[in-house]
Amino acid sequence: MPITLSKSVHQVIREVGEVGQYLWQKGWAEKNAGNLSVDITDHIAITPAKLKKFPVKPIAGLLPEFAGRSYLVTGTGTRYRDIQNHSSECLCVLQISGDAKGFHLFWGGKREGFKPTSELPSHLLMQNSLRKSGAKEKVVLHTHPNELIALTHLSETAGEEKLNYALWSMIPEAKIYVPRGIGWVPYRLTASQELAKETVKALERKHKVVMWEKHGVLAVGKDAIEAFDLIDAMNKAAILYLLCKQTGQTPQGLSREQIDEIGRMFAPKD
């Protein structure tokens, strides 16, 4: 018997589907690119007896504190653009087993041969880092925004300090919405533990957006819409930077003093 999800979880699923459409329309989600996870532990109430009906699928490297946590995650090979109309085929809800050696998949995953995203171990590391820090963010979103990726290929904007100065200087909202800037992770192999660990370090430095050099972006938010908005705001700044460059000139941009003034005015509360 399938588990009936609460209204709050269905709302999360609707938001994820909505964001999936935004990502596709912007060209940030080619084919099956990108993945997402949401910690929905607080919205799941399932008895041990019911959970036992769903066999444990093994997964290596989990920490004991993962036990009993529940997550909504995208599936391997699924497309963001399909989530809205085919959520139970593109998404699944899983709970980590009591011994933290695997997980029970008890909703979704109806697509033939379905498996949770291959980045699941990385997502769990990031989710655990957020929870341990007491962060309110429950969503980890990875996608491929064109203009931000392009900036990582230019020597003048490659690197955390240069990238953030370029973005902050383009429009005040970039500093207002992402006051701590984008964390920078030098190129690491896709789906590698090295990539996950470097990203966790950036999250621990309180970055809510992390740039993976020559690959893509990861953002965290209280919900999927917030995570998307953070990336969208910074990619707008990247578009403006590249538009200026297309004229053959270097953007004048806001001065460091002006950026600092914005930072003081809109300093984050957390």
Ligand code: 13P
Contents of the next structure:
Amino acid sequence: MPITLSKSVHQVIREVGEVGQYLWQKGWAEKNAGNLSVDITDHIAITPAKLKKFPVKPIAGLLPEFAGRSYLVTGTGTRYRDIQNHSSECLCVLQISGDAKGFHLFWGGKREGFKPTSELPSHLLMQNSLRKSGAKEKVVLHTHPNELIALTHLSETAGEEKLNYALWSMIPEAKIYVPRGIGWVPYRLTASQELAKETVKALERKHKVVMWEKHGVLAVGKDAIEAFDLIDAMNKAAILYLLCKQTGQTPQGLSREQIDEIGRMFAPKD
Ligand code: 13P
Ligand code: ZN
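Could you present the same protein in the form predicted in complex with 1,3-dihydroxyacetonephosphate (13P), rather than the form predicted on its own shown above?
Next comes the full complex, this chain leading.
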């Protein structure tokens, strides 16, 4: 018995499809790289009787406060480039069961052997952290942006302080759009609890963009476009940095005083 989603959820799905195209065109979404979740709890009204028809798939380690929350998530192995034309095969909508021991998958997931992203436990931890802090952000987006990742391999730009200074010094918008800078998470195994916990700590420090050293980037936004824009702006600064380095010279960069001045003029409101 198929479930009909509201217009607002279809709009969210359209935006996710659009962003999937951008990520692919940028070259940040090779094969199944990246994944995404959206908290759509406020847009879902499914009766307990209907929900019961979709068997619970177990998931370990969830707190009781997750019960009843609904999320749109990408499937593991999904290609971002396929989402726009095959949304019900690449995405699913799930609701955490009343005892928080699993989830009911009640829309999408139409591909053979479909499972939510391998990073689902991390996405849920991050979504919960955003919700508890009262943040307006509903989307958690993970992707593999080339130039930002490259900077995590260079000793002169690896680490939170060095990375942010290099990026902010390239173009004023980097400081304007990401005033608190990128949060740095040292290399941790993909889909591990350690990676999830370190990322949550960075979100608690109010970073909206988080760098996973030698892996990729995660950004949060009120919608998928906003999360994409933040990564795009910072990756542009990374491109400029590497372009300057390719000449064999060290970029002059904006001074710390100039960056601080921008920081004072465009201080974050939240
Ligand atoms: P999934 O295909 O399981 O979502 O993994 C992609 C990824 O980028 C892991 O870091
Ligand atoms: Zn990844």
